[in-house]
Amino acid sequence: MPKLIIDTDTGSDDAIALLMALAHPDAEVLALTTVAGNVPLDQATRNAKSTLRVAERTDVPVYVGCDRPLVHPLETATEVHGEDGLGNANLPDPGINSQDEHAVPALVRLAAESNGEHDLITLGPLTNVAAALAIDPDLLTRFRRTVIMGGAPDMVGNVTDMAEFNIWVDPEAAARVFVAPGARVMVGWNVSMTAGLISPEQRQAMAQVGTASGQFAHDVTSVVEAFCHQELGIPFFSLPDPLAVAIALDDTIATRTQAIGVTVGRSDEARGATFPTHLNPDAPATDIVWEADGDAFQTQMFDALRALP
């Protein structure tokens, strides 16, 4: 049974992705860790505890990160995700309290006990696992695999011609993850523009499967599925933290990668762009996933909806 440590930065497809987590029946959620990028900290914090209140799995500890990237002022992505990160739903309190510790020092902690068994699966923002690196640089060799949900190998981004938001955010963090010692698995932007589309129809088909799970993802979405079709023209809208996170339940749903170095552009021009790269010594190989399943992905979202409250 995989045991999962999930850091994120709570927006709408977050959200629908730790539901995928909590609902799978072969994997375990040990804890959540919480950094600011779709929304401020506090928010995605809360936005969070939401969803595990949603799942019923109040049971799940959350720790609170870091509030900005290493460097840049913080930038958010409340025009895609609402102001509230969740499509402006609204949602009460959800009445959980976060841990004492920070995510950092729990990051450090959680990867000290894994003695590799453990999964890390990374949603948002670097920030909180380059901070971690910073204390212990050979986090990442203490955990089985590290899933990165995050870049565009392919040079085409979501919020620069070249970059992906969550590399972007903190390209400096992002630096220091890909040249750590680890085995790494990076779900980028490009996947998720192919097997991780939603169409109208299929966001209609959460709300039907009859659970507060599938009516919740449903609702999260309305704002990303609006944005995409008033401001890019498009009928449709993706999921890349519920690939990433899909792909980390079941590998066989990566069905084409590519291990090789990335290096993080951090030049105004270049700033979060990911380079595939074989020239440079200092970045070793993260399996890059450029082709996924999406009927896979898609059956697998469907089941944890359903499977949970």
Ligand code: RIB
The other form holds:
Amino acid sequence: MPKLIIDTDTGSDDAIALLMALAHPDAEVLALTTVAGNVPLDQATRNAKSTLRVAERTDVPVYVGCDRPLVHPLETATEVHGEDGLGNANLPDPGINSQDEHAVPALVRLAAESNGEHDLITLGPLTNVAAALAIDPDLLTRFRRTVIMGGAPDMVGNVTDMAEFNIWVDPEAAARVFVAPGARVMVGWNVSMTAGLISPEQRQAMAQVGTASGQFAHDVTSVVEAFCHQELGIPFFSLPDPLAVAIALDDTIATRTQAIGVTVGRSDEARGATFPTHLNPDAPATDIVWEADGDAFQTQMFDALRALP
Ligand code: RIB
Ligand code: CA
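Same protein, different state: after the form predicted alone, show the form predicted together with this ligand.
All chains and molecules follow, beginning with the one already shown.
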């Protein structure tokens, strides 16, 4: 049973992803580390705690991380997720204290304690992970693997023509992560826009599950549904982080992958692009997910919403 460390910039899709990890019968969430991204750090941390409160898992420790990218100023995505990052659900204070230890040394410690058995799942900009790599360059080799929601390997981005948000927000951090030794899986925007799409009827089904978690998942996705309908012109919205967790917890969901190096763009024009390449000697292989089983993803998600309080 993999033990999970989840790094999150807790917006609406992160929240559902956290619920799925907390509910999975074959996984144990050891810790959450928070990072600025979708929303400022304090809000991301509050949202992670609100999610633990809904799942009645206030035992899971929350470590607060970096409040801005390594180089660029923070750019949030409140237009996608709502001002509070959770669909403007305006949830009450979750009443959970953060750990005293900063997320970056906590990641270094948790990796050292992993004995190659724990999985790191990243759902936001890679700032915390890059900072931890500055302390321990072999960080990722100490986990069984790192599953990253991020990137646009087909060069179809969601922030710029070619860049996905998590990588675009902190390209310097991402560049450091994709050249680090260790097993790594990329669940990118490409597969999020195929296997990760949710219809309005499926969002309504969340509220009909009959649990507080199902209602929470429905409520926090109100803004992202409207944003995607408006921006994409299709009556669907994407749940990238839940898809990444589903793949992390069930290898059969990733139906086509490719092991290849990834170069991260850092120039103005190519900021945050993730170029698959055989030509970067510094980039060890990343398993890029090109196709995934959307039905199996949704089954795992709804099973989780039913299993939780
Ligand atoms: O591009 C989608 C990713 O950026 C997701 O992780 C979403 O939560 C935002 O962090
Ligand atoms: Ca996220």
